[in-house]
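Shown next as structure tokens: one chain only, the form predicted on its own.
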Amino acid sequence: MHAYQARIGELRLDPAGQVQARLDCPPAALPAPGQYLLAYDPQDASAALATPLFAAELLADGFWAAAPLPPAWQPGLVLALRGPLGKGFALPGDVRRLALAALGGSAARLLPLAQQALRQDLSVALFTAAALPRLPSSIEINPLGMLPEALAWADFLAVDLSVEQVESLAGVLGLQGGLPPACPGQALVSAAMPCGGSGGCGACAIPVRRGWKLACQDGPVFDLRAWW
């Protein structure tokens, strides 16, 4: 596991009113879409656990970290980073049409994947009920309820959801009879990871078709076939 330092350069509010932070850090510390970093203030003795950070936007010299963040973090603070950690999204080489689906209150953690897809000249459609920042006009925005219709269009589906939403995933996708989605895909599952990726506490256990997997080690991005 690699260690780095990052400086908080700026704070901003996302469309839901939550705080995001711009972290200035070495390029080697940048997480791939879906990966995470563990961050903590080395001067704060009261912070018992590190904070998992996901990118909301990747920059040349750092990234915007998606909410939620510790309220004590302010511009100028120097953080210790560990990572990048976990399995991120992996787009197959033959993908031409990418569907993104944010099931929660924010689509922020999917936006770095959208950045990557646009650099590869892919067609990108985002399905969400969340408030959104200003996005490139090349990203098609759709209501979450239209997602089942998109499965016949997309070559690949990337989903962001919480562990509590895993059981309702088939219904959101409009699937019946235990059938898998019509296109391949992956899901970024949000779960508490208090042990910092060691897999020692089991708090981030995710139910899959055959048992359980740990978000901190086996994920946090999982193949959709894990549930079918």
The other form holds:
Amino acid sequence: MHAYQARIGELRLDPAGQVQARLDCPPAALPAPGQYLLAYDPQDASAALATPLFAAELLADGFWAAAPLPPAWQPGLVLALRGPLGKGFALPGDVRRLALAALGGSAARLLPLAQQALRQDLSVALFTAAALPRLPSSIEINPLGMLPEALAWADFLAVDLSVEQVESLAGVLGLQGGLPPACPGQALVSAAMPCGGSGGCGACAIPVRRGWKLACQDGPVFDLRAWW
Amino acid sequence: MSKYDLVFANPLMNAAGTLGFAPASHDAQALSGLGAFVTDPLSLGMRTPAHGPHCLPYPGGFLLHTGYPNPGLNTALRRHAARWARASQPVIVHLLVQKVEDLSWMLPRLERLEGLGGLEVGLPPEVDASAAVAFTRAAAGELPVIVRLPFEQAVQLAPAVVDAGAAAVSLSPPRGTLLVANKSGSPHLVEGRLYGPSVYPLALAAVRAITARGLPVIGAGGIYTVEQARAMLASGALAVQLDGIIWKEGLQIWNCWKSMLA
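After the form predicted on its own, can we look at the form predicted together with the partner chain?
In what comes next, the whole complex appears, and the chain from above leads the way.
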């Protein structure tokens, strides 16, 4: 596991009014879409844990970290980083039509994957009820209710959901009778990861078809076949 | 050396439930600063994750409510016994026991393994003195036994447990309760284990109370600085177990703290 330093260069509000931070860091520290970094302020002895950071936007010399972030973090602060950690999204080479579904209050963590897909000239459709920043016009924006229809169109589905939403995923996708989605896909599952990838605490246990897996080690991006 | 002697390479170790079931081979360099590796808690049968929120932060720390998920002892042995034998530091297997009889099934499987430096037996939170003694006696065998006492009763139970044959006692995280909102927004209570800097004053006081009675104790609870570890050792603790600080600052702390405590 690699360690780096990053400086908070700027803060901004996302469309939901939550704070995002621009971290200036070495290129080797940049997380791939779906991966995360662990960050803490070395001068803050009162903080009990590091904060997991996911990218909302990747830059050449850093990234915008998605909310939630510690309220004490301000521009100029130098953070200690570990990572990148975990399994991120992996688009198969033959994907041409990518469906993104953000089931929670933010689509931020899917946007780096959208960035990557657009660079590869893929068709991208985003399904969400969350408020969105200004996005390239080539990304088609749709309500979540249209997601079941999109599964017939998409070559690949990427989902962002919380661990509490896992049990309702089949319903959101319009699937019945235990049938799997028509297209392959992956899901980025939000779970508390206090142990930072050591797999020691069990707090990030995600129920899957057979038993459970750990988001910090086996994820946080899982193949949809884990549930079908 | 008596078969009951605990041997640590240095007085630093991880607390049970912090670093998984076996030292990861790719972390060998980082873990070389560990005096002993304590496994995640293992029960006789498989345990599934607890329902509901698993990690709840609060000022000064966080509460974990995980249910101690694990595959059960037999599966864990198949997966990890070889790595325990290859570990560069003594491995202490933490046993999560609910019934005294569990130990009669677990001990024979563990005592024939290589690489084990001892057992740590985690007692149930509501255990009384007679049950604590019964667990301790049932754990007696070829391996030295550390008995991890419920934090709230540690000072009270330590004398009887050591008298019953424990090589040392250790401290479980204290337990607490937080109020959270469920899916529908209505509040409910979540009980779990407490970690974080706010635990340290309680833990240091408990260690001092136990060592004042001349009893062997491995200190644990909210240690976030080398100075705090040093203070526990200076109070007479045989060793200290780290928890949240490992997760916050990563494995690099082992070699750093080991050199600072030398």
